[in-house]
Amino acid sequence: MPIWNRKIERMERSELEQLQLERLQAVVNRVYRDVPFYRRKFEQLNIAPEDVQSLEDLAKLPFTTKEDLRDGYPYEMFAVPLREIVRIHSSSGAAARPIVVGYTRNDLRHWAEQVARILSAAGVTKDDVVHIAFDYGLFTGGFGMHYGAERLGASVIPVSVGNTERQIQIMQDFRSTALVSTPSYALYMCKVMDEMGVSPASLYLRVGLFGGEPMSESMRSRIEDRLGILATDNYGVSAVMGPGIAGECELKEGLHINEDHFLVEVVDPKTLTPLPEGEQGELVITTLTKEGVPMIRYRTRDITSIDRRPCRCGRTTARMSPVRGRTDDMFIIRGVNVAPSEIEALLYQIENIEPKYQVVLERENGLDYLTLNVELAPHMVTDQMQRLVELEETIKQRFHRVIGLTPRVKLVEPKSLENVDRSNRVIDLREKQQ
């Protein structure tokens, strides 16, 4: 079982924690000096960098939230001058002010190393042909996995998203051995393969690394059965780095965290106090080596637990359980983070409807769909077919422009969504439809 960086990934816990402390102290000093946001936060809590003398002192430091990053749009959270930033990415969220992250040359070097470890843990080697079906753009997934695979020495096919028939043909002709995509897209590929009369046996795939959205165990089993591959779960957060924070080894007993680059905590979502090892709570990440936009105690809103026992694969780095839920009401579809509050803000700008809505998430033939039920304004007459068609099209176009997805829109009678509240705002049927 390959281990890309044996020195780090098999490091003794005491040695690793000493390295983490040294890097934590360095990053705390750096953000206090170079990022006004953190200096203000530290001063409000009456904390100075020299107060961090142990890893336990991490709990004294302030949290960082997605809202903080949006308030700092675009460059206020940067810790270096823009001339030192060689790459800029943005979140896949639906907000008017997205999260902007910048990378120095060192950041890109570290990023490639982190992803190379994740790929190696899944069994990918320099002899593999890696087919990347993530979007290449502001989304961090495509480029992050690409440069990690190149760092590993593998051959990379940057196919990006869409044109599924062509992707399948490329996998056949180019003899792709590793697939990188969202899990739902992998299942959609299976459906298209059936329609094309292409047997999975005609492919050369043997492993898949999936991310961008949750992958349940039943979903994993379907992918493995349909494609005849090993399917691994991977974790990344655009605000923190992107893919490469953690990923499963071939044993699939938790996602190995690159702890020399990320200091992780699990906190109680309500009290924000750190929880004991093994308990489920909200994942909080502090970057230890990020230069462009370092993060102190970033609240991911993802629910997980941490296991620091060595893995049977030989790695000693901590493992996180697969993320199956969030502390807020955000949902992920086709790799895009969508918050209901952002949908409401979008609908407020459209005439002839009420900002009353309900989202229904469904999975058909392995592909996720979003149906947006929207309540008509009282003055709208439902038999005015042309006006209703135009209104549906307006909502679809606005939704796509702001969020990047095209929903199915269903206009419903006035007052028919009065009983919809936070508890039933989003109906997720995907697990039942696998």
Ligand code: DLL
Contents of the next structure:
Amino acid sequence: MPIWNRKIERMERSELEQLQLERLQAVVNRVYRDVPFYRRKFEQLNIAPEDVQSLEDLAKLPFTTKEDLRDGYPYEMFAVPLREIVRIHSSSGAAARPIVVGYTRNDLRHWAEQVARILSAAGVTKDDVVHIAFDYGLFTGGFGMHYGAERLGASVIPVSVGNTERQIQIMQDFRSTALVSTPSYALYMCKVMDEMGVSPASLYLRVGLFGGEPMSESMRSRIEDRLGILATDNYGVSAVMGPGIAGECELKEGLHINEDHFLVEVVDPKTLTPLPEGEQGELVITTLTKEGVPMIRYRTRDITSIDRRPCRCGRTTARMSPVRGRTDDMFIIRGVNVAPSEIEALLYQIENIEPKYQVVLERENGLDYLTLNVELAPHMVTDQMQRLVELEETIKQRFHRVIGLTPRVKLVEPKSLENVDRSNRVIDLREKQQ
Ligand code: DLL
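Structure of the form predicted together with this ligand (previous: the form predicted alone):
Once more the chain from above appears, this time first in line as the rest of the complex follows.
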């Protein structure tokens, strides 16, 4: 089985930890010097960069949250002047203050290396034709995977998202051997192939790298069976880098973390204390080499556990278990990350409704749909259909502008959502409806 960077990916743990410590000390010094946000945080906690003498000292450092990045919109978290930045990405949706990340030339070089490693771990080589069906744009998925596949020397097809029939035609004609997409898009492609009368066996696909959203084991087996490929799970977070943080090897026994670039911890989401190896908790990531927007202890909100035992594939890098849950209520639909608080905020600005709502996520013919049940204001109980239709349209449009998706809207009687709380605000039926 090929290993892209044998020196790093098979390094003795003691040597790797020494490298991590040196890089941690360097990044802590840099953020203290160059990012006022971190200097303030360090001062509040009464710590100085010199206090980091071992990897355990990481626990003394402050956390960084998505909200910190939002508050620093657009460039406050940048550690270098804009003239050093060669690429900018941003989080999805048109929320007032999305997360903005900038990459220096070195960051892009490292990113391509990280992605080349996970592609190689899945068995992709320069002989492959890599079909990238992630959005190319502000989202990190398309460009992130693209440069890694080029670095590997594969033939890259930057097909992006949409127009599925054409994508399938391209896969047939260009003889794509590796598919890169979200797992739900891969399943949708299978449906469209059925409609087109294209048999997956007539394609040349042999492997798929999936990521950007959770992939359950049942989803994985369906993709593997339908497409006749090996499907690996690949994890990334745009605020930290994008895809390339971790990915499975062909053995599929956990996602190998690029630990020379990312220092990971698993913490108890309530107390925020680091948990012992193997326990499930919230993943926290510190970037070790990033120059543009370094992150100290970024709280991903993703639930996982870490295994530092060497893998049977020969890699010594730690592995994280697949992410299947979160410590907050964010959900992902059609590749868009949605926080219910954003929905509430947009409903507040619309008249004649209560900001009381419930989200139902469903899967029909392989495609995901979001239904938004919204409570009418008491004075709106009217039989003027026209007014209700207009109101539905307003909600749809506003939702689309802010979140980037068009929901199905159902206006419901006043007080009918009284029993909706955090536990049933989002009802996800997708897994059952595959
Ligand atoms: O989704 C980056 C990415 C692109 C990763 C392409 C992999 C492939 P964000 O839009 O910032 O970045 O979303 C990050 O998506 O915190 C997880 O909740 C979720 N996520 C990403 N990959 C996985 C995965 C990209 N393999 C958020 N399994 C993360 C489960 C995932 N969840």
